[in-house]
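Given next, in structure tokens, is a single chain: the form predicted on its own.
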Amino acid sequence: MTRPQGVGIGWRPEIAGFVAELPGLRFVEVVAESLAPDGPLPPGLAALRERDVTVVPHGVRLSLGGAEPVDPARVTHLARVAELVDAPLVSEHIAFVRAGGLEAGHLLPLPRTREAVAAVTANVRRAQQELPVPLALEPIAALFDWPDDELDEADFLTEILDATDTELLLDVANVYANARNRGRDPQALLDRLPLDRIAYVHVAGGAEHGGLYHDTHTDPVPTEVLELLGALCAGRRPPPLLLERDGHYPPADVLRAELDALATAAGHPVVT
């Protein structure tokens, strides 16, 4: 059950062939619902825990931001595949994908106020009385914000992360995202966030459309997220990052040069 460690890249079926290639790779993500808790794992994920390569189970769809209770059976199930895959962590967003028993199908930003707050407080607690390890949260990208915010983003998340008790699964391209979409400078938004409470980072690409910069995951890691990432990680031992690729794989040259940039940025060995 080792911690993640140094570069590694979210483990996905398209690409588990180039995964099980890199000799340098340390951990993986998977989307924790992909998997079916009393496994067995796909084979390319199954060889690659036999290196003791570390898995790291990533939900997307507990709404831990919703205005309802989490669901029992969804919590069950991260809480099965990451013993599944002896994960030492597991992490989800800070966001909300249900309400009134329809569900959106994409990670809705909350509202920066402290009634929010209390809704994800209480569900992260009881989803972490069930987990068997400690959880990691995602603040999301997000192309809108609501009306009457009380909070900026990083006192908002500060005040979640306080009560309770959790890791930061930190996004840098979504750092990027969303200030630029605000008008806002990057680097001061991630200097106020609770960097030490970092479990791991993640990087991904993305591109504007209409005037916004949309975080894709299906699009090269821009210079200024990469430059980003250098300023996150200068001066301070380089946390664990990893990449997020979901779709519109580039050929493995190309995928092995992102994963290098990465490394290079942050100060890490490279994994290729």
Given for the second form:
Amino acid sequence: MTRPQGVGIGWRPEIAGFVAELPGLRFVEVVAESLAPDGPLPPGLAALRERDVTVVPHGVRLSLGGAEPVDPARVTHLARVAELVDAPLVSEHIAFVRAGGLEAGHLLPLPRTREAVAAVTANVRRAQQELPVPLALEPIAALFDWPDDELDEADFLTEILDATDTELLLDVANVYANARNRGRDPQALLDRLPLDRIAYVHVAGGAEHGGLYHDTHTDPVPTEVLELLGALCAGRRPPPLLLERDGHYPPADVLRAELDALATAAGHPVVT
Amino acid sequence: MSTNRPVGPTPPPGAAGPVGLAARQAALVAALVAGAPLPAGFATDRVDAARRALLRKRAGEVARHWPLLAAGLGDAWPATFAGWAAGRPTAGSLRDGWDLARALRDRGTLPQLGAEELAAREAAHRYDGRNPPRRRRLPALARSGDAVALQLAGRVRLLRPTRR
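Could you give the coordinates for the form predicted in complex with the partner chain, as opposed to the form predicted on its own above?
Below, the chain from earlier opens the complete complex, with every other chain and molecule after it.
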């Protein structure tokens, strides 16, 4: 039940061996939908729990931003998984992933309207009623905006977090991606976010395709994202950080160097 | 998830597009994954970029479920998958890969590794193309091109791997 601390990594079966050998690791995140609600845990994850490494279930398919009520079975699954790993909190996105009976296959942005704030708020409250632990919400990286936004990203996020009393899972790579793809200053966007609500921070790699920055999770973490992370951590107690990697896994020494770079940028002890 | 309504938006008469968050979300998803027209007001180039990114992500996920199929296609995998999947909503990575492998088999362009993977899957599971695959209880023989797979008590063996 220990809260996230230091530098963590997204646990994935493909890198379970690598993660198991990180001596200083105190926390990981696992994709909630990848776990069976009654267990058993994958062996690598069970071994981390035995070492008292904190495991945070991270949902990707609740669709809290959907106009329709969140699927109760999906909330139950997340709640069961939280109990299974004895999680101190769970996290999900401010996004929708399906509508009208179709799966989008990815996290899609909401229109930043009062109607959308109300829809997310209602769904988060439904989820909170059943979840045994606090829920942290993560703003996503989006390649496009809706045509009729009433609020900017910071106000939209703040309204939702205030209305639901949720913590913030801040993804600095998403902040970088959104600001850059809108031609804005990432630091200026970061400064307007409700940083006092941070539960932990995501960091991930990305790449440019066709003039747009894509938050791929399959490329190295760019220098600009590390700098933004450094700016976030400067002058305050650094929040817990989590590196997300979801494919094209590099050799172990490269991944280790990336974890070390995160620790250095934030002022955390290295975990490798 | 509700399925008792038509895919995509049904704008009320006289309206410029779908009204209400639910209808507008449905219209956007249909435009992204099912070939429906993009609702007015969105930046076409940005949504196109998102659609291509979605297909790349789906290709990666399907490749994890069908590693031999993807390996058999090699560098052609992303484009082959995207060409098949564009405008086709996902049925989940397992079924997407299965449907693609069958489509390539029917076209005569399924690579040898993919044929072996498909034969092994079809010996172990019954899949009608519409409902989730179900494990076979009885022994079964499956063939895909030259590849033949036998399943006995849940164990699958390739009887005739295709020549490499």
